[in-house]
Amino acid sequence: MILRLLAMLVMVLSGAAAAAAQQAAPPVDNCRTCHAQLDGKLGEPAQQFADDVHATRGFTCANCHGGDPREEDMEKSMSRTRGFRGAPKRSEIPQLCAKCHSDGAFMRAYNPSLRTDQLAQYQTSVHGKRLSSGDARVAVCSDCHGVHKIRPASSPISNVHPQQIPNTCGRCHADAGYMKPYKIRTDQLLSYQASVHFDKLKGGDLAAPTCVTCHGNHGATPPGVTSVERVCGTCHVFQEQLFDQSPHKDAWAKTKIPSCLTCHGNHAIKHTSDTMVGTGKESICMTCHVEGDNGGKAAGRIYTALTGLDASLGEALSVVDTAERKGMEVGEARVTLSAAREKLIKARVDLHTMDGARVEETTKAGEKLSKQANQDGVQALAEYTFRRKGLALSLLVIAFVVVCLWLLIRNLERPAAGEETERT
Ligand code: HEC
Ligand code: HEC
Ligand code: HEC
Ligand code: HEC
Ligand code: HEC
Ligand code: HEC
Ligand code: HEC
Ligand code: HEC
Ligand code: HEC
């Protein structure tokens, strides 16, 4: 007990001292000065350390390695009697980092908003559990964050920034040789990079899921059936709600068939298409249903409803486009058209109920709008033809009048035969 109190006191004091160091002149760090002049593995840490988040907060090499940074002499500064620990073993790293990061009081002095549950979370992960059972090949803190050039997670060049994460995890998980003893797949990175999610991420959309969105960062575990449902549903809210209303919910739960993954996959999630439903070769419904059963019937109905509206929209669009190219005003038809397209999008979400009637209800509303837009387009085209005919007619009339006028003027100007001879 007394020891714990003492330890806490030291922590608090060192916290205050470190906080003060932030304001004061940069601390004397002979470790860094000497190591910066060394080559290779001994020099690199010092060369990289300048922009490390810990260096910018006034920490020195000794905060992690022990020893005495005030001593210029190598023997003295790296002496065991001054607490020098050397380079920690991989298995010791989580405890080393957690010395500060799991200490709420200490961390608050620097950044009150930073979580302090990383070690606790880590210990629940497959990585953490295997480490504690003696396997040091799993990811430890420094595999994901780096060692001497650690950045805040928000920095774009941090290893744990969303856009860097796939490669950070892939360094081990895509390395078939490294992962060989574990007999798990090593295609996660490649598959993920072929997904619509990665496309979005690459395009700069940080809201797209990365490895850690689905697996957790410190508690990285393979998601269980229920947690996967929750993960997809945090972003795709409506699909989840409607899936929950579908006959699949209870039937699949009983036989432990996962929800979204069964139809969409996990890593290589692709854009969807209407051919996924229906009774054709690409239909996922047909992997479990047959054409005659209720599921097969619903699949056919949904497919017909979706493709029907899609085709109708295509026609309407082409009519409206033609009218617009001819210079007709089609603003209103376009508004109707986009309302119809909204219905198609909604119908594709509605299908997660697997209820043919419900999908048809939405597509029928879409068809109505689509027909309306089509009619508006046809009308605009008719008006165009009418105007063309009118224009031709008025041109004819104008030409006739011009010719008449010309004839009239010629008649007026032509002198009488007598006058002409008189002048000469
Ligand atoms: C005057 C130069 C000098 C100073 C000062 C110095 N070192 Fe070193 N350090 C070395 C050299 C040379 C080696 C490699 C030889 C050895 O391990 O004894 C080394 C090795 C190390 C290693 C690797 C040991 C291992 O287990 O692989 C670490 C870590 C280290 N130093 C940290 C520190 C820290 C922390 C300080 C300050 C408290 C410090 N050094 C001060 C020169 C220095
Ligand atoms: C935030 C904690 C932390 C700080 C600060 C830190 N180190 Fe390290 N250092 C580590 C860890 C962890 C390792 C072990 C890395 C590994 O095994 O992957 C390490 C390894 C080393 C090694 C051995 C490298 C090797 O590849 O064998 C040297 C040398 C070293 N550090 C020197 C320094 C010097 C010099 C500084 C200050 C400029 C410093 N460290 C600051 C955590 C730290
Ligand atoms: C498997 C990879 C991985 C391991 C192992 C890991 N981290 Fe992280 N860490 C992350 C990711 C990813 C984030 C970014 C989270 C975010 O952006 O919300 C993060 C964020 C952090 C943060 C910022 C605050 C926070 O919690 O979001 C700290 C501090 C941190 N980690 C410390 C640690 C420590 C200490 C350990 C070891 C006990 C550790 N990490 C192990 C991946 C890892
Ligand atoms: C001596 C105490 C101490 C040790 C040891 C330590 N850290 Fe830190 N770390 C801090 C403090 C303090 C901050 C700065 C918090 C701030 O000001 O935002 C920090 C910041 C970080 C951040 C940035 C958090 C963010 O997103 O803003 C990461 C990541 C991190 N540390 C990881 C590690 C890892 C990994 C280790 C072990 C190799 C480690 N730390 C060891 C004290 C420590
Ligand atoms: C240093 C290498 C390394 C890094 C980096 C790494 N892992 Fe791992 N990971 C492993 C090893 C080794 C296992 C153990 C495999 C096993 O037991 O099945 C593992 C296990 C896992 C598992 C459990 C797999 C299962 O079904 O058993 C998941 C999920 C996982 N890692 C996700 C991640 C994520 C996400 C990241 C990046 C944030 C990451 N890992 C970074 C080495 C690594
Ligand atoms: C959209 C969510 C999602 C993303 C993003 C994601 N995963 Fe997964 N991952 C899953 C699901 C779900 C499973 C479970 C598969 C199952 O149960 O069939 C899984 C399984 C795993 C496994 C266990 C072995 C396996 O393949 O079944 C590992 C390891 C893994 N993922 C690593 C990664 C890595 C590395 C990344 C990033 C490159 C990543 N995951 C991105 C959802 C995701
Ligand atoms: C962090 C949020 C997030 C999570 C979690 C997530 N997604 Fe996505 N998903 C997105 C974003 C963003 C898009 C891109 C939407 C777009 O293209 O407009 C997308 C696209 C998709 C698409 C393609 C839609 C299309 O345009 O054809 C499918 C299918 C999909 N996700 C399924 C899933 C499944 C299944 C899971 C769970 C394993 C999942 N998503 C988890 C955000 C997420
Ligand atoms: C029984 C199979 C099945 C299940 C289960 C399923 N989906 Fe779908 N999902 C589909 C089909 C089929 C489409 C294709 C719609 C189209 O493009 O015609 C689709 C489309 C999507 C889309 C794209 C919608 C759009 O705007 O085009 C997303 C996102 C999506 N699903 C997410 C999910 C999520 C999240 C879950 C889990 C809650 C889930 N799905 C469960 C079959 C399924
Ligand atoms: C992984 C297998 C699987 C897939 C894929 C699948 N289903 Fe099902 N479906 C089932 C099971 C199991 C039931 C419940 C038992 C039953 O009624 O056949 C069910 C039930 C249904 C029902 C209710 C049947 C009734 O008798 O009331 C409908 C409708 C249905 N599915 C439609 C679909 C459609 C549409 C698709 C494709 C988008 C699809 N299913 C994909 C397995 C699947």
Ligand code: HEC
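Take the two forms, superpose them, and find the largest set of C-alpha atoms that agree within 1.5 Å; that set is the rigid core. Positions refer to the first chain, counted from 1. All values reported here derive from a predicted model rather than from experimental measurement. What changes on going to the form predicted on its own:
After superposition on the rigid core, displacement of the C-alpha of residue 325 between these two forms amounts to 2 Å or more. Relative to the superposed rigid core, residue 191 undergoes a CA displacement smaller than 2 Å between these two forms. In the core-superposed comparison between these two forms, residue 210 has its Cα shifted by less than 2 Å.
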Second form
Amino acid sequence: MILRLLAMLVMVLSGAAAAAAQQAAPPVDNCRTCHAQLDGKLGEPAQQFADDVHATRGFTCANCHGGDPREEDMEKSMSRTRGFRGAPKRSEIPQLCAKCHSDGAFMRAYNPSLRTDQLAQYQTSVHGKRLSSGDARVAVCSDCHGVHKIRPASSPISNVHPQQIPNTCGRCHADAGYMKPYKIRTDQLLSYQASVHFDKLKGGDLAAPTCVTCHGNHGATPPGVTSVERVCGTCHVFQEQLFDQSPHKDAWAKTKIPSCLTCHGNHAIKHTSDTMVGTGKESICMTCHVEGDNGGKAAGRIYTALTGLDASLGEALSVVDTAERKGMEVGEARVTLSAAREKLIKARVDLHTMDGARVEETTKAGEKLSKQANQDGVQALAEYTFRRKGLALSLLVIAFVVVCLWLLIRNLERPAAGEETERT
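Structure of the form predicted on its own, given the form predicted in complex with the named molecule:
Nothing else is written out below except the one chain.
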């Protein structure tokens, strides 16, 4: 009886092991095996597919191209009766990808967090609309994601990784010959690469805006004139809210000129500076205003307030740095300086209201803090000077005492006159 139970247990375990081995074994893909032995264009897909995100999840060539990958006979495996469709036409690619990617139940087994409305979004995009009208030159899924070497978006070498997106979009949009029929500019990539956004992205900030941040990805569409402010406001929330409180809000609404773009540009957004306001040569305000009108006066007032606080901060920082280099404790002054700098940052954001009084109120609070930090630094330097003088005086006293002691000891060691005569 015991032997029979042991035999049954061995059979059960063997069956489970065999089932596990069968489940773990990669699917048979004779298409890939055969093509991997070929050269050139026929061999590259099989070689590239090895690290494709679909291959790592157990998909085979047949999932996209059809046919029977288990069949060793080429004619049978590529038979139309077995569903073989070969390379899809460009116009068929979105629907082909959507066969899986639009199926929520299917995708949940592989990546529950991945959205399944990409096709619906694509059909609303400028690319999707042109494709449906018969223009097969526009971007489809494979143009952005790749074909046989697709990587997850989180991979640094993925075509749709944030740091790769500008070049991915630029492959078409920076090609003057390819874009010629559409009569749109092709300097967007070069302009973006000169922007503050690209500097942040290049520095490793993956949250920095890229093409898809402003234009969308699957539903890519150029922002309309009336939507530019809202697009910028998705990141620059406070600036948008303050702009809505400014006299510029109604003025731009009447002229229907893009608001944020007028001052900052779109692709080539530069680092901002206080010289952008005011009445100087670099002032953007003066492109619409003159020095004597209300806008020019407000701009001059704001510029004076901002540069005044910035200069005050620079002076205070210099004093505090000097005190710290001399070994003085300036921790409290540093905290005060930080609070003053926050006021400057806030004032630079407040300027979007174009309210000179509001900006001045913020900068005055910052100047008060800056002066306090400066005073703390001056006091630290005064204490340093006092300590130095005290140390010098102490050293002089100590030196005087040492000399006196030395003279006293020398006098004590010298023999008295009577003792000297007696020895003689």
